[in-house]
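The form predicted on its own is given below as one chain in structure tokens.
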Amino acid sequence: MASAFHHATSTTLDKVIGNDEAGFTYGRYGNPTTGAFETAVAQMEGADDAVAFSSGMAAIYAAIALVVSSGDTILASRDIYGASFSVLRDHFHKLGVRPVFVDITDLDQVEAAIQAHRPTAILAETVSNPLLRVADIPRLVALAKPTATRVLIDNTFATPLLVNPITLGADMTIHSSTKYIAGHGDIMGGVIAAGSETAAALREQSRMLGAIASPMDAWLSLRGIKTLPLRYTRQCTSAAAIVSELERDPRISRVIYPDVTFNPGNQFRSALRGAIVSFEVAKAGQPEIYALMDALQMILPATTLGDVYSLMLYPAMASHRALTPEERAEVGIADNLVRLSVGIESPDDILDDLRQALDTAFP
């Protein structure tokens, strides 16, 4: 927990500042605890290096800003996280960057867009938020290669345990470490895994922009990594069990969960498909969804995911609030859609709470 670091001589300090000698000088330039966290993430993702940031959106912003300039086009999945959508639609567009949104699962549409727009980069999510659509990362990399288009993959939902986009050819793997990596709902953080040259450029950029991870958040994220396999495996297996039960409930008109048979290029390292379950409540609108969430007793209504506690979110209110109703409808986010982040509790207890909340909201 230091903002600056002492060296025995000014000569040594000079060498460290000039990158002629390894070491630490100032908190914005690097920290040993943060460095340990970055090394751990790089190893998990099979990357040369990783760079930590103060939040997941800081990492998303840094990844985009590194590869695009005014006049460039970026191709993005139309159903990405709402804040990622907004930063492209509103902020980068004002800087002269043109975002083009496509159905990232429609590879013919992606290929046509690449040929028509010659984008500098593609931004997609391994498993999309909140509709849980799976991107074919090996195919996206193959489509991007002829035009030297950079491939940026948000791997937050899948985690390094399920998919390693870097090993599949992606240029950057982005995480909101707030979520599963730290895993306890008590930090804010982001991290990008990449090749050594890209990571060096990201690190230099972060020094100038100042969106660095705090040492305490990095330390807590390292703590989270110690239990990541235990937590996440439990959450994934519970999610699959919950899906089976929700599909039998007539009050649920649609259950959304990744198809376990879909594994393009063997990108998934196991049969697990994540710990997020989205579902639509039959004949419900905003008032009915609010009543459902208010009736929960164990599951927490919260604007995040990946915690040890089960959490429920209403995308139209929270994650995709910045989208207009028309934009949400175009993406496929209905007014009766909710997103459940499955925690480490007993799946029977999670289901009991869902059932009693449905009983209360829809007597």
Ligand SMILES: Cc1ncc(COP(=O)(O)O)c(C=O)c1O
Second form
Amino acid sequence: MASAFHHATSTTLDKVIGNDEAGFTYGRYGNPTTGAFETAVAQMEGADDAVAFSSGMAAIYAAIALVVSSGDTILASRDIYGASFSVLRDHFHKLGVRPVFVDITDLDQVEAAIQAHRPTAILAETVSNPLLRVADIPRLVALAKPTATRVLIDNTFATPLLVNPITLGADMTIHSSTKYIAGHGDIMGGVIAAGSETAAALREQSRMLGAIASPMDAWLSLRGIKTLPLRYTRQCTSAAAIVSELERDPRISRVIYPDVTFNPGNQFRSALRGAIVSFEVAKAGQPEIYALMDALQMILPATTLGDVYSLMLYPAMASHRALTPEERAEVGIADNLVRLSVGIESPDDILDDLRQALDTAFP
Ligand SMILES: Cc1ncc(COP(=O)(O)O)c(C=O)c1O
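Given the form predicted on its own above, what does the protein look like in the form predicted in complex with the named molecule?
Complete assembly follows, chain above in first position.
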């Protein structure tokens, strides 16, 4: 925990500031604990390096800002996290960057959009929030390479355990480390894994933007990583069990979960498909969903995911609130859709709570 680092002589300090000697000088330029966290993420993602940020959105902002300039076009998946959608639609658009939203799973549409708009970059999520649609990263990379389009992948839902976009040819792998990486719902953080040149440029930019990870948050994230495989494997297995039960419940009209047999480009490293389950409640609208969430006794209604506790979120109210009702309808986020982030509790307890809440809300 330090904002500046002491060196015994001015000559050494001069060399370290000038990057002629390794070391730390000022907190915004780097910190040993944050550096250790960055090394861990780079190793998990199979990347040369990683750069940590103060939140997932700071990381997404930095990734986009590094590769686009005014007059450029960026291609983005239509069903990305709401704030990623709105930072493109509102903020970058204001700076002269044109966002074009596509169905990232429709590769013909992606190819046509690349030819028509010559985008500087593509932004997609490995497994999208909240509709859990899987991007075929190797095919996206193959479509992007001929036009030198940079591929930016938000790997938050898949975690480094399931997919490593950098090893599949992506230029940057982004995480909201607030979620599974830190894993305990007690910090905000973001991190980008990349090749050494891109990481160096991100680090240089980060010195100016200043949205760095605090050493305490980096330390908590490192502590979280120690149990990431244990937590996430349990959460994914429980999620799959919950999916089969919900599919049998007549009150649930649609259960959304990535198909275990669907593995585009052989990108999934295991048979796990994540710990988020989204579902639509039959004949429900906002009042019924609120009643369901209010009736929960163990699962916590919360605007986050990836915690050890099970959490429920209503996308229309939270993650995708910034979208207009028309935009939500176009993306496929219905008014009866809820997102369940499965925690490490007993899957039976999670199911019991879901059932009793459904019984209460729909007697
Ligand atoms: C897929 C995804 N990416 C990025 C973010 C943004 O992360 P943060 O909230 O840490 O800024 C979120 C937040 O929910 C997310 O779900």
